[in-house]
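The data below hold one chain only, encoded as structure tokens and taken in the form predicted alone.
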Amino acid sequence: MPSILVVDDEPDLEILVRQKFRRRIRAGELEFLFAQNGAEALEQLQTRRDVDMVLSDINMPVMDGLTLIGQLRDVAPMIKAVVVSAYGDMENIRTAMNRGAFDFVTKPIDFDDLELTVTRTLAHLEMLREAVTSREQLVALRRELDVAARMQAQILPGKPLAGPGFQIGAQMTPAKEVGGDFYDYFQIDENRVGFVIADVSGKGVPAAIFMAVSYTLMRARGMDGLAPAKCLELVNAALCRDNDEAMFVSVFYGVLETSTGKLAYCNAGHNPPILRRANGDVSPLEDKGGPALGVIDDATFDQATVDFQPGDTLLLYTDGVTEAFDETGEPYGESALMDVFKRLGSADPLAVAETIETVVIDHTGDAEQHDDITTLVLRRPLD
């Protein structure tokens, strides 16, 4: 039964909450706890480790809501916080979100809206817990090659993604039964889409397991809607905690605002993507970010933005593309990749990814494929 801790110094709020949720409380679907301020809330959290969600006012005596939210990560990292603030108090709301709040509701409280927020928050928390459970299961099965292979086949997006203002397609050809590359794309909300490409160090089953762990964490944090740099910072910290094998993963993560074309991104030690403008000009993106994930536990990351306009196309790739060697040891190279990408023009993203894969494999000829070949193509179609 999910438990929600309501933190507010208004005595009438407890009565109103119990009245609104009385049926779900009686049915054993929800449990509510109450505290008068942040300090009292932290005391309860020391003894009640089963609390799932905190609903907190901002202005309270003893300890305010912003201070409480700032300390929640140390006390209970999995708890999701929702803040209650006066309508128009965007400064405090932004501060709360920067400190880790998941969502907010405004005063006077619309209890129907509050119920929807509670339901959505608990559903997101359940998804995050399932991701953590999947991670633990994958680590336990690291020696099971067949399981790893099946998981890899199922874990990546099965088809291209498209919506108003964007099209995404991707292609991956593993070098072995299981690979260390991965890609992903997902709709964060109606106006934002996230996309990622990554390359894990090493080969074989250990790389495949680390890939699945990294993928799971990236998707869970990406769906939180965090800025790219913050998302990579949290994933990096999680990977560093349980990394006895000293593995790492290079990651490029971007978030596109589909209505405006604003593309925010962060590069953690990965190959810079290539941007093709509508007029055919191609160039690498500015390399903004930080080190590969899993190396430095307190690493910080920078992010950049680029104006991604209708007709523009972005190519993400792993080094298995540019470092694909032919029989003589000659790599395919970045120059050849940029040339073929420029010629592909306004083709469908999946067609671009498939064409590049074909060209690279043709280059290698009879030479053994030593690395995964992975590409992801993002396009903003013309109006």
Given for the second form:
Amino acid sequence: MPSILVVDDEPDLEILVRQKFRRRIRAGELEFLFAQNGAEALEQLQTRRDVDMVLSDINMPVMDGLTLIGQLRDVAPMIKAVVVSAYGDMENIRTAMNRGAFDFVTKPIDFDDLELTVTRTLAHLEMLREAVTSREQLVALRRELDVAARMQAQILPGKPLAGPGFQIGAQMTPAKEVGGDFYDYFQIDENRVGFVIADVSGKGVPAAIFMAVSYTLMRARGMDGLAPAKCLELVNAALCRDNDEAMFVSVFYGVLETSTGKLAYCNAGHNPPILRRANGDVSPLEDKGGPALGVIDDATFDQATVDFQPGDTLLLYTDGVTEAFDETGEPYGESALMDVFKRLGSADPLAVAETIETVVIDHTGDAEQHDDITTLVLRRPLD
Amino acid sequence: MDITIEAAAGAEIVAVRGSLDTNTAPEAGEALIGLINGGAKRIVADFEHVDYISSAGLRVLLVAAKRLRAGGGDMRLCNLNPFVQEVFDISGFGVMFSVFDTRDAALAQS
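Now the other one: the form predicted together with the partner chain, given that the block above is the form predicted alone.
Then the entire complex follows, led off by the chain already shown.
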């Protein structure tokens, strides 16, 4: 029940208020408290934290109404104050408003007007409280999404990986909203290294969960040492179970035999990676694989093999790279990406990935980044 | 984006205009599911005026296609522009739909 504290040194007002609002008081819709001056009001507010509104006279002994209103802000910032002033006393009304009063009524009090003012003030207060609650919920939700985004970034490999016959580096610039790109690389045994790039459909919490599941399945099946097509077939079957929302993930999975340079891969609905030969020739990898994972439970997958020679570099990327739009809506595009990749030559993989990310983000300029921008670079060193 | 729905012989034609992306896909999804819940067996989605489709857009089409298939119906697409066609090609989800060059061709086949 809303509580209103009436502050006035004339005892008549208490009687009038009790009389005029008697129906609403009896119905339990309103509660009135009374104080003789500002000091007494503050004292009552110490014990009555639930007071919603203060209706205060201006001229009173001990502490006047204007001083009271000035102090209310510190004592109880959510309380709305309404002042009772002499008719036409604009100076005091203005002072009261400047100190944070919500409204005013004039003497002699017109009780219809007062009732209207009370109703309006309480309604305003209600709205304010709802807004505060929504804001708090929003802040809490944002915080959780930030945690989700951080966790997502943390499960990805943080450092480049290198060994005899291979070097891998990757870079990811997440969009504002928690999304679904991921990459991974791992040593299967002393002669084989697996590498993955993937893009989960959609954004937000559902995409983040689907991403975590896909990532874990890929890592587990990949470490089993399965051939790429077989690996994606099994992960697809697992992801298709109970997936009524048709969430899906495009995945490119490759396994490099580090001693020979034999690179086997399977592309499940992902953009074909770009191969840069030691002589500087660049071209997309032949598209061999199957549909993106998670939707077609009996899908079949093919794999291809490419001879990955010393000095060759492979660039894997997500569509956040080629579909990064600038302010005019122009996408970064595949041919620009191929040009940059060709020019970067055979630099260190992490440096290549970082440079491409920088170039793409420069392209977007002030336009908002809509999608995660992810690149993974695999290289076979010359010696 | 806006959607117009018209009934043809044995099919509902859903013509989408604009971009099927994260922001607009839920509305398109509701329209499709609404038709399916209303008993539609065959839906022809006309993409003549669709210039862009994101993975979110693809997803609502997949949900509809799965639902229709489960009920013995099918989802047909027509008038895909090269960009939209490429999205279906890369993702490999073309096999989930019957794709036709024109609306008439999509309606003609039983």
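Positions refer to the first chain, counted from 1. These figures come from a predicted structure and were not determined experimentally. In this text, the rigid core denotes the largest set of C-alpha atoms whose superposition between the two forms falls within 1.5 Å.
Asn98 C-alpha shift between these two forms of 2 Å or more, rigid core reference: Superposed on the core, Asn98 moves its C-alpha 2 Å or more between these two forms.
Thr47 C-alpha moves between these two forms by 2 Å or more, core aligned: Yes, Thr47 moves 2 Å or more.
Cα displacement of Arg24 between these two forms reaching 2 Å, rigid core superposed: Arg24 C-alpha, core-superposed: shift of 2 Å or more.
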